[in-house]
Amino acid sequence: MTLVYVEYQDGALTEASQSALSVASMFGGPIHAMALGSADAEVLKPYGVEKVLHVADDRLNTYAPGAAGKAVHQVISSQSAETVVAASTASANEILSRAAALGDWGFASACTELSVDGDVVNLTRAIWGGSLFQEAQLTGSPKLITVDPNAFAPQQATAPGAAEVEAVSVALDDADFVDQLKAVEKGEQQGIPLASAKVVIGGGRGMGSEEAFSILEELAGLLNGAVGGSRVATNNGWRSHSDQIGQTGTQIGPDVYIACGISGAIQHMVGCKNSKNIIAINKDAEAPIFQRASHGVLGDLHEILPALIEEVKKVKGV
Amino acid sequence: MDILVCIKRVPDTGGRVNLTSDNRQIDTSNMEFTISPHEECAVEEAIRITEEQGGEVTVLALGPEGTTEQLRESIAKGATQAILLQSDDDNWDAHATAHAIINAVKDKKFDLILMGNEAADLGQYQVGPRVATMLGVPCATGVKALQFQDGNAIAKRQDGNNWAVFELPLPAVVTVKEGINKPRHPSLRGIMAAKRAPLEQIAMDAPAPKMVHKGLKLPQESGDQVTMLGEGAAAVPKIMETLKELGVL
């Protein structure tokens, strides 16, 4: 039997667990999944779901990984399941990380492909933040499996499912739930937030300076964009850590991201490389930027870019 | 306080990674090593945490020989002592990971450990809830902002605009990101002492990993070519025309 792991998020079912949900029948057998809290047995029956393994403990709906993790490794082995599958999200990997550790059982995660070989599955994951990868060989059971949701789109089953909902108890002590969450505090936007920017502006070494972002803030504002450095940037202190694009900050996806001043190191390029195009301004022509930009300019930014104001500025007409 | 912290020795990739003839590891005879970000800024909330409350930051790492260079790098920045389990191996998952430093700290009292969330390379994001499960102490993960109340860590990690907020006994393992702190620079001192400072060296067995390592792969590249707008600000009309065929202007 393969169990699915599925997430919910407000009452609807997440695409990475559709994701998640459609490469479980490589594996063979019934396919089962299992939600913590309510969840909507409904919509799993196209992903051809027999079964709906319930775990009906109110407290669960609270997210609470220690406890999470002991209901899902009490699933597994009651179900006697021989893979686990689920989308690679921060909670999925944390609850599978702690059921893995109480039964001592290998855990494959951000997997991009799988393949099943006899008593072993092939896989290939995401590593250096996506720029690389490494092929590997999960053996043992039960497997456990997180897929990257960008690697595996949804697809539903040839034949669905009945998708028959079981409670199924488990033995949590209030102690398992030391960990949950405790609150929430609201924190405050202020201005286009980086992750969701049609229009990016970053900085890196070659900005020089903290004060040298004026101008790019001077450039997002015409365009509507936000501003993002580099981790040369946000290690130099020019600018705050929640403005670093790159594998430890943010990922950015917008229409144009113009990278000024900024080599291309790896760290960076994996938080930009959804950007539908890339202008990369740079006086270096070896810079590896050049390699992955779709648009190109050769030399100094401090030039260029308040040229570039002026004629932005005479199209705004301000 | 009593804080082991736990780091990995990463190569330092810059722009570009050629791999092993073998295909097995990335070619690094051309390149530096550093601590993995995320637990660079691990050490840097251990020392911050022990010169307000006392106590002593152990460092520990799982690698090489040369990984002896981040160990004496952080005790240089103010780290009491470090541990090294000594492994060429590079068939180390996270089950085996885990194992071994539980092995190595079983004997040892610790109010707080800290790790990075994921590591650089690797990003297996399960080292650290495994080491807080296989002791049995509470663990909160992508930590950014780490406080001390009344004997409990409050841990906040970003949720999107939000932030989750956890409350743990202590002892507890803590993974943190980058952002919660800006790492220092080792002192020149540090930097001295920590060269004459005792290593505890621990050579370790085989390895018995659950996912074996077979090999690594590049990705495919694009082979998309740039289009180049021209040199410095004789550029600009290009740049303007590029940004309005794009949409944005």
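Numbering follows the first chain given and starts at 1. Computed from a predicted structure; not experimentally measured. What changes on going to the form predicted alone:
Of the listed residues Leu181, Gly28, Val199, Ser97, the one positioned at a hinge between rigid parts between the two forms is Leu181; the rest lie more than 12 positions from any hinge.
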Contents of the next structure:
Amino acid sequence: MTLVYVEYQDGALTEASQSALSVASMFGGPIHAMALGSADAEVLKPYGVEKVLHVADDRLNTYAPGAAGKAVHQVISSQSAETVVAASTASANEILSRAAALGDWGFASACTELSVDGDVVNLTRAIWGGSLFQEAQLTGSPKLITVDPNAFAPQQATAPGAAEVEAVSVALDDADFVDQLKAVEKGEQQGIPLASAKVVIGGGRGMGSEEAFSILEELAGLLNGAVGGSRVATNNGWRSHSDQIGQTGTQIGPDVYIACGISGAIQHMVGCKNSKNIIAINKDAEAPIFQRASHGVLGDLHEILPALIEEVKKVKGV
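Rather than the form predicted together with its partner chain that you just supplied, could I have the structure of the form predicted alone?
No partner chains or extra molecules come along with it, only the chain itself.
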């Protein structure tokens, strides 16, 4: 049996957890889900989930990593799961690592590739902030794994599961909640979120100014995409820091990433490594990004982008 730790945000199953549920099918056997606090079992049926282990403790509705890790450890201990899977989010990585430490179980985070060979899981995982990839094997039982949601597309099962809810009790006391998230302040979201956009247009040092990003906004509007920037662009105040793509910013996985005036430093490439296609526009033939790009355009972006926009308009008839 494979157990999937699922997360909800604003009452909805996260897309990252949908990716984790899709990965669970490769391990064979029935799929069970584990949810803390509030949970919607109905949305788990399309992913072949047979049973939902629900810890209905209202205190877990807000993020409390110590308590959550202890609760997950107790749930796993009560089951016969050979593998436990979750999305590689900051919260799930912390919770599963705590559970693994309590149980002295094997744990591998941020996996980008997986294959099963009997009782061994062969995996590739991102380390050092994503700047290196490690090939490793995970053995023992249970095996705890988090998967990079940008590396595994959500895919529903061929047949729905029953998703029968089973209430599970865990033993938690007040001391387990000493570290707890009290409030979240959200900024105003305009347009398509960078992390989930299917098309992303990124600008770097070569843009030259904040005003130059208006042309990227125009192209993104035509392609139903989002605009981001390199660390140089955000440090210069040309874009908000929330728009930064990179190791210390947002990690993206669009179908198409158009990088404009971006040299391709390793910290930036970590943030866009899961892009299915990278189109680089740069006037420097030696820019490292050309080594990683699917397609490259050598030239002045201030001349290329207006021409590209005109062609897109012709195709779209606008």
